[in-house]
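One chain comes next, on its own, written as structure tokens: the form predicted alone.
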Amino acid sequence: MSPQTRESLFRALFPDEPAYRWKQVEQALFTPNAKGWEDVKTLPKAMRETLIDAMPWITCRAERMYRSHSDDTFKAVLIAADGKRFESVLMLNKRGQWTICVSSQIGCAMKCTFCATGAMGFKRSLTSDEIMDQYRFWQAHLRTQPSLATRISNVVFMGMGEPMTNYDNVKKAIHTWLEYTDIGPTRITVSTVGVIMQMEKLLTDDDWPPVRVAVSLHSANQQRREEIVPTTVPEFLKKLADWSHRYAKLKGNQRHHITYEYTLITGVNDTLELAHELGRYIRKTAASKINLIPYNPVAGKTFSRSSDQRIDAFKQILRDYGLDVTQRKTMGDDIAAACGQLITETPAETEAKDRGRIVLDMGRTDHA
């Protein structure tokens, strides 16, 4: 069972308060200089005192934090109120600002064969508070680092879990960020492995925020896709292509194109034949972009990253089909923070220390 949300707890504590009080609370949570309820002067003193005793200022605290040798990536192991752990990543982007890779669940049920998170299995979904507080956690951390840029400009749902199977909490967290931060909707990307039922819901949901959508494809061959992503439904590729055109018609535009993510794994999905198959398939979908992701090693997995030569050849074939192709820059792989590497309760954390990586042990202290 997920923890109680802040809003439900607040309304239980103050059932007779007018609706605007909760709005004041939400706004206070994103006030840069506020470090606790005692700083929220828009609330009556008695209310602040009750909140100090009854409602934590933030829903998660850092047990450990890792910093990459290149100083462009941080990973935090966060502990929720029920003691369960999940991870969140902060990455420097090309604008010299920060992108948060947020988790939407603890563990994942999608079982992608190359992914560390999938090996955890599914523990539970994060609440909207736990999702939105990853922004607040990193915002507070950056305020303690005077040598670093302070603005968080982007959020990507590419951490632990499948966002589409935590649809309502993901949507609520996004709406809260859009209302109380300066992050615009096209700076938020929701990445899904392709949960068709929930993607169909998105098309008819007038309240779905105008954020970007990415689909983790990994193969344009149905059988190969099922081997890589065992939860793939029958005729997935046909259904996805059809969905893409309806998405483009209803919600798409130049800044809301679909991005197809494709992790390149040696001998699994990086052959030139599969590159041609991918090129032919993407041309049948709506206007889109392909983001190639070199595989990041995961402890206990026998997969390996495609060579630079094979990646370049794969990329060129796609470009010959007239497709927009980019290659994701690998960041944070030295602290197990790169794509597919997020996992808790494994020897990877010990290995990070043994290899001399920069590790900040936050112990049992709060980080708010």
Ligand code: SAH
Given for the second form:
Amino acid sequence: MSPQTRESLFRALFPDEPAYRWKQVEQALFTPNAKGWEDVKTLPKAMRETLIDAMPWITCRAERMYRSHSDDTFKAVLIAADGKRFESVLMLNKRGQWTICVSSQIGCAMKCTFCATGAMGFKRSLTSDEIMDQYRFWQAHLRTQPSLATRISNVVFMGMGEPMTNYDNVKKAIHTWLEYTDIGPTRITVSTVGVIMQMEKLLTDDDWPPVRVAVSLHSANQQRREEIVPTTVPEFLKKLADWSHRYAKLKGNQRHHITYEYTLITGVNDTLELAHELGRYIRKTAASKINLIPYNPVAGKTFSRSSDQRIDAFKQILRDYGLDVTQRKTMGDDIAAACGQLITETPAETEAKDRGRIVLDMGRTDHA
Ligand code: SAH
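Same protein, different state: after the form predicted alone, show the form predicted in complex with this ligand.
The complete assembly is shown below, putting the previous chain first.
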């Protein structure tokens, strides 16, 4: 069973309070510089005191924090109230502000063959509070680092888990950010392995926020995709192309556009033939943006990253099809914070791997 949400706990604690109180409480969670309920002066004193005793200010705490050698990426190992661990990443973006890469679940049930999170299996979905609090956690962290920019401008659902299989909680967290932070909907990207059933639901959901959607394609060859993304349903590519046209029609304004993600793995999906197949396929869909992700190594897997020359050749072929091709910058790979590297390690594994990683402890920096 998932832990209780903050809202249901509040309603149980204060059944007779008017509806606006909960909004005040929610807003209070985003008060700059507030470190706990005691700092929220908009609430009556008695309520603050009850909240201090009964409701944790934040649903997760950091067990460990890592900083990449290039200083542009942080990874936190967070612990939820039930003791379960999950990870969250903070990355400097092109505009000199921060992008947070949030988890929507602990572990993942999708089992993509090249992904570390897939290999650890599924533990549970995160609550909307736990998803939303990853923003609050990173915001609080940045306030303790005076030398760093403070603004979180973007959120990507590219941490642990498959957001489409935790649809309601993901949607709730997004709405909360849109209401109480300065992050706009075009700065939020939900990345999905391509859960067609849930994607169909999104099409007719008027309450689905106007965020960006990224679909992890990884191959435009049905058989090859089935081999590396085992949740691929029969006729996936046909269904996705069809979905993309209806998406463009129903949600077809500037804000709603689709990007395809494609992790390039040597000999698996990076042949020039497959690049042509991909180019032809994407042209049949309603989207033309593709983001190539160089494969990040995962312990225990024999896959390897495509060479720079191959990535360039692949890119050029796609450009010749008129596609808008970008390449994802690899960030945080020295602290296992890059795409597909998030996993909850055992303490022994952590100890072994921490040699050579920069571990931050209560604001202190240890060059281990
Ligand atoms: N469940 C979501 C989010 C996954 S993480 C989804 O499937 O989209 C974001 C991206 O990183 C996905 O495209 C995922 O397939 C990709 N990825 C997973 N493992 C990777 C690895 N080892 N190297 C590079 N990208 C990887």
